[in-house]
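Starting off, we have a lone chain in the form predicted alone, written out as structure tokens.
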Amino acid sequence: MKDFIGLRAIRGAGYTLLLLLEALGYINHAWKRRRALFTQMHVIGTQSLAITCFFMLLVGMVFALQTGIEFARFGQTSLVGLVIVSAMVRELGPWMTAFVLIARVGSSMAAEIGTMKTSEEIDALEVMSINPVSFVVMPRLIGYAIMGPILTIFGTLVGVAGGALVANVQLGVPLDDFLRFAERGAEPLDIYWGLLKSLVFSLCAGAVACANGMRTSGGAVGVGRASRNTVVVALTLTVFLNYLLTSFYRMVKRLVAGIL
């Protein structure tokens, strides 16, 4: 019961939340830490672009194929474009991109900070009167928050392209029909909500990674534990937050429809 992921998440939630708020409080130091910030943006964004796009391409292709198989039973394969765009923009784009970044960036970020902690580099910063949250955590968190939504945009577009390819080649849906129905699949509110989800997931995953790294102890074993916990907890929180945001989206959608 001691290692149950729910208890582990609850136990560290307070520290993680306080660390997130403290790091955001140092956002005015971003220009002073711009070199570290740009480095993190490169590592999180540029170096993750290829794997994110490839992953999302496969997700879009599989989702289009599975959806098309079911629609074919009713002779409605032309609706694949509508479903693909709607799902990719609101759900699969932000969600799957967050999963890729957690696996690729979150674990390594926790391990990097954990190594700094166990090798007493964090203590050395404090001795030199340099706030470790401003110097170490803030650039990583802000870089994550900036690049997460950007990668989501690219990943979503590639995923839709993969769905269009499968719809045309394997399901026989003309590209014109796919695009015609795709235009109805995403309203401006859907796009904004997808980007909001991506921002929330990025802040959540970045905060969890930094918190686990900053609390690392026990040498190499502790670094491995911090990396593992980051992936498990961040994935769990992402799924949970996705459910909450999706539920809240329904309320917002009904409210907007009532006003209009």
Contents of the next structure:
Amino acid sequence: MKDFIGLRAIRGAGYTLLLLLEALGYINHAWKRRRALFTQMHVIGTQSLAITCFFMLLVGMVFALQTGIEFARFGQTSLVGLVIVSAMVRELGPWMTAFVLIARVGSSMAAEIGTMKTSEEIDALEVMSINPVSFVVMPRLIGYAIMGPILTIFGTLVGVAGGALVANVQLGVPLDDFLRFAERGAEPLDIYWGLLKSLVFSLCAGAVACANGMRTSGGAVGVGRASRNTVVVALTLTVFLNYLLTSFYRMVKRLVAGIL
Amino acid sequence: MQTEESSTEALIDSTPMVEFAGVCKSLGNRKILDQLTFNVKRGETFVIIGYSGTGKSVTLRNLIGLMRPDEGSIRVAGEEITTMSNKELEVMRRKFGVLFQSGALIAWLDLFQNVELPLLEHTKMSRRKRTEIVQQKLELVNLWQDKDKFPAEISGGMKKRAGLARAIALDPELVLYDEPSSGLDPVIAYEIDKLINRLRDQLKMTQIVVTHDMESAYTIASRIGMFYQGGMLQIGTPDEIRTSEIEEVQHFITGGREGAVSRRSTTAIMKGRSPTFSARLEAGRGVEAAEPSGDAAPTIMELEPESSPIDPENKP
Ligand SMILES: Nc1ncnc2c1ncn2[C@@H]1O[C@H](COP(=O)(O)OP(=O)(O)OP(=O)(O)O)[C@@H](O)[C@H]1O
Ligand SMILES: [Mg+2]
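Same protein, different form: I have the form predicted alone, so give me the form predicted in complex with its partner chain.
The next block holds the full complex; its first chain is the one shown before.
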């Protein structure tokens, strides 16, 4: 019973949730720890900007190309703008950015905290009566939660630009046409929704990474395991949450449309 | 007036700084601490020696409250810490300075910031005052010129010295050291020993030192406790330990050159087997200092180690 895998997963999930809440409870320490927070925002945000943009550019390009081929069969290639924008703003932007961040930031965050744990740094903090959740976890989590949505904005813009480029050069859609349809791809509510999703993904991935780091045991092997678990769990969790959130959003939108 | 003061002082001094009584702790399936009992008086330097991997660090972790014992009581300055809430522990820990085995410096802070950290977190000192204290502590361990280096850029011994500077930044009443001199060259190891003695003599700090280094143990110890199979096999002054008649103690302090340890014990040491209270009693034939009196004790103590049928895994 003790080693029953489901039980361990539940315990891990419980710990992660509690850690998330505890870290958010220390948000009033953010000013005191602003230096750590800025460092984390730099590591998570600024340093991930290039790879996120590169990634999203190519996602946008491939997406435009593929949808363009299909639309061309019906002579509707100018519709790519609409599809790209709506997909980018609501789905691809938030989730693909989360994906990049989990791979680039989540894994290393877990490894970093895991190393602190195995090298007694976390213990040392506790002994000095410095709460490790406030000192280590909170700046990372808040940094993640701030930079996730900001990177999503950049990623989405670049993704749409990539789509426009392909539409113009390879599919022969004039930029005017592209933009005309693009405008109809997303309303303000969709944009806020996309950013909210990104915030949720960031908090989830950040909490999973920190929790795995804090629960590391067993030296270098343990650190490797924490990093691997983080990527697997965070990806699974965000992709699943994404589905739930999208379903929920659709339901709400239909309800609202019905009322109006 | 003068006499009154000194008499209250004596009263305070008479309560031990640290009291372990019958502490047991199992990790995994092994009983690491088994009826561990010892006291540390105020102002003394208590040195814990013992074989590697037997539970000396675990003892310290229980004392700091990073682990909670399964049984028994641990008192610090008369206050029971095993039942403290995390909040109470946090307050209690401000009296502690701890030097971890690997230094445990925060990786993204340089040495100056590492030593400054406790001051920054727990005091409202001005920047100038903080700098002054950090400089004083870092100079004490000969690291002021390296204050801008990060932990990854310095050697193991330097990390340890920086860890020591951090541990004493707030002038704690009780300082715990986990192998302060391992990984240091003899000269610096001796410097650390002198530092420990200075902290005892000048600042009246109570100190508990875990070490493998007998040379250093003799230099710094007020008393030495030999940790063996989960408890204290013998506690005594450096001279008492040096002239100990217990074979296991002789075996340890002479690095195996003297004191034929029974085959059973050696195997147990090498295999890192579960220590048992009874086996320890047996080894410590007649040494009462460290042992709580147990009912089964007298009969066991008469057994010859070689002929002992007791399996170290099972208590009788
Ligand atoms: N968190 C833990 N979980 C399980 N077992 C542990 C844990 N910490 C320590 N142990 C085990 O307890 C035993 C004692 O460990 P400890 O670190 O106290 O040894 P030590 O006496 O300090 O040795 P050394 O002198 O080499 O530092 C070891 O066998 C170790 O495997
Ligand atoms: Mg140890």
